[in-house]
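Form predicted alone, single chain, as structure tokens, below.
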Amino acid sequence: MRVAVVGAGPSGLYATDALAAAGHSVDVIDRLPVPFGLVRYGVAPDHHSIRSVRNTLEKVFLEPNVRLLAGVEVGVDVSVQELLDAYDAVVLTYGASRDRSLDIPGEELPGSIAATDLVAWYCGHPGADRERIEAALAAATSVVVVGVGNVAVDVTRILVAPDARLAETDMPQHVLDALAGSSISEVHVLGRRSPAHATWTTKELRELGEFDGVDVIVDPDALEMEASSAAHIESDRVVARNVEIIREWSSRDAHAAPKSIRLHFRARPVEIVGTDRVELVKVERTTVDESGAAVGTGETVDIAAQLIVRSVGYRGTPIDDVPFDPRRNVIPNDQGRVLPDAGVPIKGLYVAGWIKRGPSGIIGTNKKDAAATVASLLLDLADEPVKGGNGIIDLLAAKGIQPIGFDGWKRIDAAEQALGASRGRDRTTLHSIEALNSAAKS
């Protein structure tokens, strides 16, 4: 058989490799000129370990019978149906993208920002609106985060990092500029809940602390725990640990650092507050219930800022003439099998990864998640004749659109490195559409 994969991050490639390894032809479709989605374009870059995960999954291109397809977008270059009528199967990997609001009075001013956007513009995606993240990073002092997960850690970590450690990564020139001209001198981090109720892991939280120069600060009241909370902590031993370190933070004397981050917890914001942007956020304290539910009291406090951070979640978007529950922002599913309303999978389509099960787990949950979705195609089309032909390949030709295979994404990677060299570094993320298909054609 010959099957699209489309989205070239974690997902997309964890599922090609099956598919390649039980002897079948993958071309991997992605609208942007480069591979790894989150894995290039959401891991922090300060984080080498798990971006190098990318040279694991570059190697899935060595395959024979795995192809490129780079810089298509299916649902405007390419519509669904025309990949259905092209190959045997199609997979649709393409991720959860966007950010949930927080549906409060003032979200819309100028300094009111998703940690989407935030961590694209940090990681040098091409599709990063700089002119609004670089604007409400200089008009910043005091900054806002919402959220308890391992994303709001990496956009407080990357705040207030010191110099010398942004300067070890991969990030664009004008991103380091950025950073190293910003005035913020304090981040709060806000959890709706109790410290046991928040989603970060053990290494993500811990890096928070071990920055000179930066203070992190908690108040000890946060560490009574409401009968659920404990519960969560005597049965989750990660949950514990965590605490631990919160715990162990609350006990410490503030030394006054240049820098500091708060953490606040059953806290979550009402109402941004501003003129032309930013100014400060009406925070309402909450309890939590016995189910684990953040309940709120009505005492408000506020909190000065020029910047707040949204980061409550991704969510996944719709593609022309597929089946999408608005509610769970997915696309409906049976162990990968697509379904319309009427329940009856949609013959050759098949889904896996976040928008197949929503933003959840590590990148390592989708190698299992990818390996169910191609289980069923493969077990759906055992005895299906195959389709035959060289995919979309002619039908781009006659769109006078040239992909850009894994060729292209080597004089990427190539070009990338150079830059890094010239500046004393390892790489230097080429961030512009521009200059992307400028290297992979060079």
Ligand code: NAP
Second form
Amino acid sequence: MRVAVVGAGPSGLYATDALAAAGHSVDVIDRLPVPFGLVRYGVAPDHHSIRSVRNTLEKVFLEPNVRLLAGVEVGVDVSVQELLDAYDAVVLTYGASRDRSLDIPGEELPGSIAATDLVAWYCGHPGADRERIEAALAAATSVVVVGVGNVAVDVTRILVAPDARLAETDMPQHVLDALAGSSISEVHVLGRRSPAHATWTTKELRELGEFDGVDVIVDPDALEMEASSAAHIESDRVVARNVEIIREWSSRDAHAAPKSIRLHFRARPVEIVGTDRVELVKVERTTVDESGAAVGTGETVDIAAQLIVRSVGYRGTPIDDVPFDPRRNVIPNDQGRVLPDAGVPIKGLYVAGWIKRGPSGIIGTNKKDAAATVASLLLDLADEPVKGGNGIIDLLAAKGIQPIGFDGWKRIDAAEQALGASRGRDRTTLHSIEALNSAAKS
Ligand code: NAP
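Based on the form predicted alone presented above, generate the structure block for the form predicted in complex with the named molecule.
Let us now look at the entire complex, which starts with that chain.
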């Protein structure tokens, strides 16, 4: 078979690997000029070992039956229906790249940004809104980060990390310069429930307390657990370990470091206040009820801040010709088979990764998830006649679109390493579409 995989992130490349191993030909299509999706544009640049999964993922392009077609946007340059006509099967793995909002007054003020936008900026995503993010950063000494998941940990860490740690990353030079020049001295992290309900993982949480010059401060009453929180700690060892780390931080009493991270629990933002830009965040105290939900008490406190970063999850977006579940923000499916309302799977159309199950799990979670989708595909199509042909190569040529192949990516790779070497770094990410396209063709 010839299969189109839409999205060259981890789930797309794990699906490609499974399909190629079963002897099928795969075209991996990505709207950006480069592969790797969230491994390049989501995993924090200072998490070198997680980012190094790229070296493993890249090997799939060395398979003779796998092609990269980068710089081709499905839904714009080519439709899903055109892919279904040209391939025996199509696997959508385009992820969940949009932010979720808080739906509170003041959210649109300058200085209020989504973690997705901040992450895109510091990873050098070509679509990042540099001007808005850099203006927001330049104006801030105090920051509120909403959410207590791993993305919240990432953005908090990047905002207070020592310059030397960031210099060892592949962040674009303008990002390093903006972070080095920032005057941020305190980051308030808000969890709307108790520490027992935070979704961060232990290794990531612990790192917050490991920087010289940065205190982690926890309100002592954060550790008073109501029945549902205590039960959660009792039943989950990871949660128990995380709460222990927070307990240890709360017992520290020397708070003299120039920077601080302040963890607030049972605290949810209800309004962002400011005349022309963010000046303070109104935060309501909550309690956690028996079902584990946050319940407002009506009591509010103000936190002075010039920047608020909402890190409350990602969401998937629909694509033309494909059913979408607007409540869960995923493509409805049965073990990867795309299901319209009528319940009969669309022939040849599959999903994997975050657009299949929502934004959860770590990179490795996508390997099993992609394998399950490929298993459904292989089972369904085992006895179907193959279409033959060359995929969408001719169609793209007729539209005047020249995709970037793996050789183009290797030229970008070499250009990024050369740019890094010119400043004594291993690599510097090329962040504009023009620079990426020109390096691919150089
Ligand atoms: P997440 O783990 O789902 O965290 C979202 C956070 O936002 C939760 O604390 C949630 O609290 C909070 N939240 C949601 N709606 C809210 C609201 N209206 N008001 C206040 N708080 C609200 O998602 P994520 O941090 O975006 O991470 C996405 C996935 O990527 C996760 O699976 C994560 O583990 C993974 N990831 C992994 C790494 C790593 O391995 N190093 C790094 C980054 C991301 P409630 O629980 O109360 O809803």
